[in-house]
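In structure tokens, one chain follows: the form predicted on its own.
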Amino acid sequence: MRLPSYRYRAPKTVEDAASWLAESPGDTMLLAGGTDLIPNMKRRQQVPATVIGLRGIAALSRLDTREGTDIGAGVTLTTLVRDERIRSKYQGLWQSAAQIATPLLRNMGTIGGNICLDTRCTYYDQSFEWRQAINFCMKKDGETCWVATSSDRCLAVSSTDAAPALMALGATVRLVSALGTRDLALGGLYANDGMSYLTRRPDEILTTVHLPEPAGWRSTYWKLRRRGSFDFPVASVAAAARFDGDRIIEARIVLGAVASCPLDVPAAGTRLAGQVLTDDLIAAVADDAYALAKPMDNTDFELVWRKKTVRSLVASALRELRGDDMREARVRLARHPLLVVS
């Protein structure tokens, strides 16, 4: 498959990138690692007239741990996986990054790119000719969502690994445009719509991810996929909790790959606050997550089974936060031991 023709621009500063993006935001796209955008362009899912490459902007590749942690959107996934500060302070983020794609793709892929990852679907992630044969789909060139033909919105699924982990850790992001800068909680970046899945304006650039100091917090990330070595999630759970001894002060649980955006489970945080993690409590929280998860028939595995698996993923995540030895369970369920990546 060949790339379509486009104009390429390579700024050296965020200000230049924002200024160039403002010239024609409707037909301009941002390129970081390119592991998502370039295949999409080859399949004609996205055909921008201009591509602005961000790799030459040094400020986007900085990782600062002096006050909390600021991660530039251009920091590669490999950099995160190899950074001992990330692994020790934000275990859930490290686990999520370590399970994205393959080492070669992590060398290119960036944290900002994974946060903004295009939603995926069995009917969308195909060649142009395949999609043309079914009259395309609502997400690109068609009018029907083939996942649910009566749906008035696209049901393509959010497949980012990093976003659920970051949301559970209380991350915020910075968006920069020629008009100014705004910060928002990472959860506010997403909408539950397969087409308009980001609230980022077309003229904005995601530049920084900020994580607060993890004092008292423990975090983990569990992911279901067909192949343990290389696959997008078909269900995932990020869990984080702040402990005082054995008692939880506050907690967050975020589900991935079961909707068009990462799903916070507010009932779980309410139920866990002030409690000790007993088996009964873990089962009740797993039920809360199960009730919220609504996977569709738009990705690998049968949707009813994917929904049931959410219970197991949540229970496993909470047991790991409690301090249980979950190594064998992680290999059996998640197909990944999460050994140290050198």
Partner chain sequence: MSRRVIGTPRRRVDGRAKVTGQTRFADDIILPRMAHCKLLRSTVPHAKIVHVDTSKAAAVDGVHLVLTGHSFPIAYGILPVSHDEHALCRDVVRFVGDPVAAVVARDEATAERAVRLIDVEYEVLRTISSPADSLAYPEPRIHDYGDFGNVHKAVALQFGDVDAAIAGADHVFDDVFFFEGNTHLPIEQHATVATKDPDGKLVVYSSTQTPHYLHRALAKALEMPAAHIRVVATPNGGGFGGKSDPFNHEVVVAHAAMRLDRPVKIALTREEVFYCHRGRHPVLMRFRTGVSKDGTITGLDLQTLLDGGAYGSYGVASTFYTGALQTVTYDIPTYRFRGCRTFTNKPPCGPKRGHGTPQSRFGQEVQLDKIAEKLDVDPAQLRLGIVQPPDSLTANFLRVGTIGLADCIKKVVDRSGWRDKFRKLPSGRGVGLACSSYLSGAGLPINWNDLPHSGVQLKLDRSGGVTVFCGATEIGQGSDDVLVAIVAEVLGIEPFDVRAVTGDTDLTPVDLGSYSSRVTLMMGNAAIQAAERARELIAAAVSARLDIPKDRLVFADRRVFDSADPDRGTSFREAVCMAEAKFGTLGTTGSYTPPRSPAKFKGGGVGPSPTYSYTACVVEVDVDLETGWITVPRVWIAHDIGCALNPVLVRGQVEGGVYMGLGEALMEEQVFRRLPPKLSHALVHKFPSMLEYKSPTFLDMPEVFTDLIEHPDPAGPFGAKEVGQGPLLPVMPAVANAVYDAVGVRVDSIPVTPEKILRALAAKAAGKSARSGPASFPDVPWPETLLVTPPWAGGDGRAANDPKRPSHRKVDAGIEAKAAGMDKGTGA
Contents of the next structure:
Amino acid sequence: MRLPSYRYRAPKTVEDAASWLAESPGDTMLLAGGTDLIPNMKRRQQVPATVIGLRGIAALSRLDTREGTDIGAGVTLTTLVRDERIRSKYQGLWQSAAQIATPLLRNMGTIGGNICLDTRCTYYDQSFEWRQAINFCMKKDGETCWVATSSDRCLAVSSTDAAPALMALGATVRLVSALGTRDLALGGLYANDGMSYLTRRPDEILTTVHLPEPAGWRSTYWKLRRRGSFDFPVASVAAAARFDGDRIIEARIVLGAVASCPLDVPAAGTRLAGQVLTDDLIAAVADDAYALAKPMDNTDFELVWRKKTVRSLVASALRELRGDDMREARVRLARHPLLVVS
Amino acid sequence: MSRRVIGTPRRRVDGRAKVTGQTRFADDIILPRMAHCKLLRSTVPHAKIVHVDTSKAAAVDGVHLVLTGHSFPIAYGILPVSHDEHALCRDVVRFVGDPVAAVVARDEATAERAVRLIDVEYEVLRTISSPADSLAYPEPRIHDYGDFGNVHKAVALQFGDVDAAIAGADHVFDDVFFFEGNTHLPIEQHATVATKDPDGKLVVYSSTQTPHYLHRALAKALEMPAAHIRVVATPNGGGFGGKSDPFNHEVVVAHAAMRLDRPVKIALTREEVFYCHRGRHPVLMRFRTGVSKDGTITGLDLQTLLDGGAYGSYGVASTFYTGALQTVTYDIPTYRFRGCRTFTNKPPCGPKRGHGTPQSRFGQEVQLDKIAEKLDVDPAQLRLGIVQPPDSLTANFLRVGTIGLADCIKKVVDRSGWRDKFRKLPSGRGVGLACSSYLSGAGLPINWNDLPHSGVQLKLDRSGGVTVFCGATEIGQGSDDVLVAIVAEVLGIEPFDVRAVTGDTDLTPVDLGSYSSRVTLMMGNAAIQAAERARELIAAAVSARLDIPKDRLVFADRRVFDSADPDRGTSFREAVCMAEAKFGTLGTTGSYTPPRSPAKFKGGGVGPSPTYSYTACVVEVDVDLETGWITVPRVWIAHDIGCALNPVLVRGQVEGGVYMGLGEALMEEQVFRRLPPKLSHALVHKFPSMLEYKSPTFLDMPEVFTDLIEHPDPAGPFGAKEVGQGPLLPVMPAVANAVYDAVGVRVDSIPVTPEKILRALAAKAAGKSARSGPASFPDVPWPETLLVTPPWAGGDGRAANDPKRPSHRKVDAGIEAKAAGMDKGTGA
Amino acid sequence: MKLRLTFTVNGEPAEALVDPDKTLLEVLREDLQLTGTKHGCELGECGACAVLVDGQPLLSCLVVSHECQGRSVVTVEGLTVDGRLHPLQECFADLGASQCGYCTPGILIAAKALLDREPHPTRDLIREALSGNLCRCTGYQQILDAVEAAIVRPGHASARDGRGGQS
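Target state, the form predicted together with the partner chain; input state, the form predicted on its own:
Zooming out: every chain and molecule, the one shown earlier first.
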């Protein structure tokens, strides 16, 4: 399966990248690790005329933990996973990154790439010829969303692992364009639409992810997928909470892979604030999340079951935050104890 | 004399090549002037081809040739009864992925670009998406042959009065099961290079498990004398049955190479491999079993319904195989089998590891678990009580030799701690047991004839080097190693002294191919014969020259010497020279033909084997009651191998079988999307990719504890039986049985998924049947049942009502064989 | 227009004039005829095409040729040094870790990268490190055994010096 023809450009600075991108943002795409874009190009889901390779921009690969944490968008997932500061300060992020794809793909894939990961759908992540056989779909070359033919929007699934974890930790992102720079809360980068799933303008480059200092915060990430590696999430939960002793001061729960964007569960935050994590409270928050999750029939596993598992994932996450020993449960679900070579 | 090579754990002879990346797979062949081919595949599931416009593709710079079905008027296929394929579709396309046109260009990128410029106009026909559709809609017919409508084949056989036996039983168990289709997923995608040799003859290098059958198919499809075609089976990067048919792309590039007089390569994409398929048939099955109070089976009435996909492939054999081996495992005195294969607009199903038998093995082993539960007997004990006796003839006239099944059961029961675990583990954890048997080679060839199934030639020269030639195909299973090891053992030399030339129709004698677990037994026996004949010549020469009685000569340690005085003797190299001096140029041959089967009824050609392997397996599972999430922490397996020729490879086959079995049991599915019929005719493979077709990873694979049971079987080389397929078979039912032990629900369909477990748990909680599985078996218009009297009731192996039953006893062997249904094909 | 690619392959300088749309995998196999590196999906879904790029195991099917400029690539052909097999290769061959052999080059590369980083990995760590490589033949156990055996096989120590290793 061959790549289509494209023009390749390799800027050395973000400024150059931004100005080249501004030349023709509609048919230019950014290439970081390539693990999302290259398969999509081979399958003709994305056929940019110009590809701007970012790997030569040293500034994008910086990982700075002096004041909060600034992660360059080009930092590879392997780098994150091997970073002891990330592991100890932002456990949820670390757990999410350690479960993305495979070790080989994490060596290539970047944090920026995972945040901007194209939404996925088993009607869309197919070759040109396969998509031709269903007369294409709304997201590319067609009219209908085959996931729900009456839907007027694309229902492709947000499949990023890192974003829910980062959102739970209160991350902000920086977008740079030839016109200027803007920072926004990571949640603001997303829209619940499988096609326009990012609010990033086509001429903007995601350059940095900023995480606040996690003093008092505990975080965790629970991912559901068929196999111990390779697979994108079919449902996931990121939970973070700031504790005072046993009592939660504030908390955020974000669901992954059950909508076209990471789903913040605002009711959970409200319900948890000021409370001690009892089993009843955990069950109530799990119900909040369950009510919000809207998986569709376009990933692995049946959607009804995926929705049901959200309860269990949220409960596991909160129990882990409470301090329960969840190691055995995690090994069963993740199929490994999340080991990595440091 | 102790053995030096056989039975010793060794590095396989091709091990170094494989770990250095030097094994040359088909796509690794790069030839000067080589052009590249891409196929245009149908994007509609069922349609008439109205028009194909290739003009734009032909005009692309760098395109050498554009082909359509017009260039391929001759049909071919693996079984003589279903030559229903053309290299490129001529009038009708039958599934999304069916090849319609081909482009040959200077490079793959150009070919890929050009092939997209071909316009095909289709006239869409009704989409037949399932066996239910096939039975409901006899028109439009997907093929204009087959038993009727969209039924490819329906068969009915009965051995003894099964209705009376079931009616008279203390208990009758009636269960319906479903086994979803799945595919081989070899990591190597199919690839072929064809070229015209300097003499003008055709040479085809291909990742095929069956060079001999490809050779035949090419000769037919291209209307060329087989003698002018050379097929070289390159080492296969995994086969598992998926490279056993002659494929469209092989015929297309062969044709193109001859036309263009230059090498032409095709390497399929992963998606295209899913369209080649020939994998596990989805099978719906109904088991009605009569059981006595003591757990013995009085009779079995089995029906199977197979979703065959769009072409015949091995389907007739697959259909019979769903009913062939039940009796080989357990003592079943009366038996009726009815099987039906339907055509649907999906990639054709065919032989995958276990060919047709894993589906009904699943049903039988799960039903036995239910029987044990009902009778309050331990499932291991129940099975030990009904194991088919050795050296016996079954109700359906299969001759069984050694049977190590009881030993296998005892071994896994001991090793797994079964007695302390079964029905004793805490809720959510459980163990399950299942057994199986498999052929060590099909007793009959695909194309009926009285020729050997495997031939081996040996060349020995004055260098002391030995070259062994055989048509067998190395697909990773280690056939080259078996071949070399046997020759080395017999001649008392080292494997490194022997060079193997295999899978080359110009250079090697015919071996029918790497399917039906036949190679070790058949090639092995042929190799022993060839090597023993060479040893005989050498011994005669050494005996004469050194004046040592021939029967005292020993071949070992690269020497030939006097057993009474080991210092008296000569080197192997000198010995070969003596023989060459005495007899002239040295060469010997060996061949193997399986014993004739006593099954003479139509359909009796599927199932006979020189001997059968047996396996028992215990699987432990861990099931989350809240989500149904299932993990398998441990598997114990014992396999009756007869004799492990190279224990390293045998263990690898067992563990690989367990792996593939767990994949099938838990996650692998070849399934399809039917878009809403009101809006679309589309029927597409749901996820033809390595990402979404779930093959277990390193992290999904439990520890496997393997035991080999070695009671040499007289039919096998050094007593060896098969190991490539059998160990897969018990894994799926053992998983389902373990789930029942863990959480008390039956998942009567494969794969066993968390969704199904949770549904069954919910049903159980609601006071309904604690089960997830198919509700019923449809009415199938079965043909007249062939009635065969079992051997113990005086049967002669023929059907009483066989229309072809010979009227007098003196028939010539050929006619007799045909009457026995051998012309209906067998294999894999 | 062709791309002139100058990089290091298996310790030797390599130069090739390649179709700029090619991936590293295609350049290695087609332009340099280093066919030891395999393809099983061409979409990053199987691990068969893994090679070391600047010491890191990557999937060559997803690396565009432009981004190989000046970098150092090690393929399975580069594991053998001075005619001697890397201990991993020896152990894979001896212990049945390679059946059909098609996934083997990618797994050897991933395993070498692991041992280069962590000379004494646990079995769980090996599992994790190789979990981006699919094998359909072995059931993985003999591969795990072989990597464990290579940990203690003489020659491993010098295999870590980054030269693609063998004493």
